[in-house]
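Below sits a lone chain in structure tokens, taken as the form predicted alone.
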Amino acid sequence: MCGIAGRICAPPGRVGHDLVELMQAQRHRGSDSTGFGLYGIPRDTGYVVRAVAAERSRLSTLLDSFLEATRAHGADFSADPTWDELSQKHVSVRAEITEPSDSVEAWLADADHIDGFEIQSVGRSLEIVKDLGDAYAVADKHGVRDFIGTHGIANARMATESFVSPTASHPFWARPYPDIAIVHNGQLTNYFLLTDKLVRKGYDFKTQNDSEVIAIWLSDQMAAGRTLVESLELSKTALDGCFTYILATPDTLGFAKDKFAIKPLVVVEEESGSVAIGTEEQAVRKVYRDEIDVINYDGPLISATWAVPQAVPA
């Protein structure tokens, strides 16, 4: 069922606070989890690291394998990591580190290995922040209404086939390419197909969840020379079963259904470049209360894109 929000601010803005009215007002399809994709100002060098260590009780241990596998790549910590304090098991961290120095594959082929500490998230610009609960409870814990962007993605979830966690949630990132995120409705019939052809490829899986195929999907197009536009596209046909997603790069927000385009998906356009994305009305009416003009993708074979206005880099 799940729903599914996208939002660029022209100016940035107030991206984090959009989005999580936009998911609490989809509530019901979905509280097993919720989860945003925020794309702040990017910076220069370095990268901001999103991740979830399994246990709180081995949190000091995970953050120095985490460092030692960092430094090994010629990088390090630029800013001391946090982490949430609450007193579930796991816990969410944020790190932020310097440029490695041989490449963000490299390094993350000994980073995203560490036994019970698994990479959300790796973006000059893009942070993935995933919880358990409703739009409101995960806001209320991470922080996410004070998140300044010019654009984002998000997910309500309603788990049907992987189990409820906070590392099985929305959005998938689509490792190991920085700053690439998608969420999705839906369900792939040819999940296993693909994921089976990506691993052989190199590419490495951290869930059963069959969107997390979709961002890694994605990026192997585009890394093999296909444009955004053409990924999508091709998509429509390549991925079997009935889905929509919400692709999210540092420039674009882009969209994609499959061929019977039964999952809906409604926008608001502004003359500014702003957008607001929802899977219903009633959510793009929350950031959107006066009048306006909601599209209504429903049609077969739909695709689209929209810029997202640059930001100056921090």
The other form holds:
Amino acid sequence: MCGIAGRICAPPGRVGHDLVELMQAQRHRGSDSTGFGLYGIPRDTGYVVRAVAAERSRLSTLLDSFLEATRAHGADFSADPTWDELSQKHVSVRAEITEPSDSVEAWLADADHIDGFEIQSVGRSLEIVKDLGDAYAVADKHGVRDFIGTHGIANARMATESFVSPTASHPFWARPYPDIAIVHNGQLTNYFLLTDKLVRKGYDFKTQNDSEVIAIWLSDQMAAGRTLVESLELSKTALDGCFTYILATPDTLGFAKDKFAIKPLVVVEEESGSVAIGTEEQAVRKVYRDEIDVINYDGPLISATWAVPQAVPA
Amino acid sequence: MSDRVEIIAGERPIREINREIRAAVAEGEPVVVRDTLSRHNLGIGLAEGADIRFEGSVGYYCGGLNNGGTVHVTRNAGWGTGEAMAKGHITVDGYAGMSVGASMRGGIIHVKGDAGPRCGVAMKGGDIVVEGTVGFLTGFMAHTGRIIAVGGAGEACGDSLWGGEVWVGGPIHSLGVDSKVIEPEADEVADVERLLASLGIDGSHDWKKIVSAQRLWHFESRDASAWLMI
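Show the form predicted together with the partner chain, please, because up to now only the form predicted alone has appeared in this conversation.
Once more the chain from above appears, this time first in line as the rest of the complex follows.
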């Protein structure tokens, strides 16, 4: 099943808080893991990195390896990395780095291949926080409610295609493209073929999850010159299965849906530009409590986009 | 102003709300439920004589397993409204989401707005009347029963029908797999018009009756391409 959500705050605001409420209301759709892709106020230079270290006991060694790989590309920590202080085996790490002197791709070719240290997102503004448990559990652990930003996406996962772990959950970052992520409700049946083609082109996949391919496939289309809208359009038939997914970039949220039209999407659009998206209307009512006009994107083969009002860089 | 028993839904547990509804019904009292917050599973398994009005929008499965109650939703309803109902009468003033009347066996569902995809999926009896248009795959695999779409029908109308009927008073976007339009008999039209008149709807339309073309009732290899479309 799975539940998904999206939120645009105009002006920038409590996007973390709102997404937590949208997701907690949909926890019955799957709460083995919950994840948030949050867009803060974008920086001019450098990146924020979210990662998971598989073993707490090895954290300092893994961070040293990551720093070494980063320094090899002319970048460095721009602030001390932070991590959760809980007793779980895995550790969620947040780091900020300066601009690599060559390219993000070259840096990731080294920094994203450290055994036991998996990068979950890289962005000027995107931060992906995903972990085991329902929305409140993940929010309590990672302080998601305090996140102020422009927009974001979220997912409550009921695993069908791969195992339950923080890294195999949503959102999926479009590795190696900064600031692009997706959340997905459904199952893809041709992901193996699509993944295989993209691997041959040099893309790097970290999980066996069917959804991971969506973000990378879309980014590959856009890198080849297609617009975001064209890529969404093409995905409706290029992806096979039943799906409704939300794509997030720094300036847009977009969604697309397959020909079977079985995965719902409910949207509230405000004149201000604020948008709330959920799989179920009752989730959207957590943000808009009063009776409000909702758009039900119920038909087959449909897509839409919403512009994110641009924030002034910090 | 209201002589109905008032129940405030809000954030309370659904079981508690449904218990209160059933208690009022047992006393023979009509009920109004407010602050519905588009929540799921409201008014499930209502007994004969129940009279419930939901002020606002409701979520999934409202009036499901209805066994003779009267339900009125004053705004929109979510997925599976009136699913598997045996008898009774459900009215939705606004939009009825996906799969309205799924697997219903009897009674009437009256939607004043539009209905979403798979309206009347696998229905086994009763009537669904939609004043607006019905969505994608309406009547999908309906065994028996009647879906009446006054305003028109979306894509793949009547897809894989078994013995059910879809009546359309407006334009049909496209027919589904193994469905065909046939000329209705005069007494059948009169029956549809009578039903609509009882709901206060003008039934004088150029009715198109969609039924199964019966090619999928038994598998034959020459029909493989039709099967592959499913």
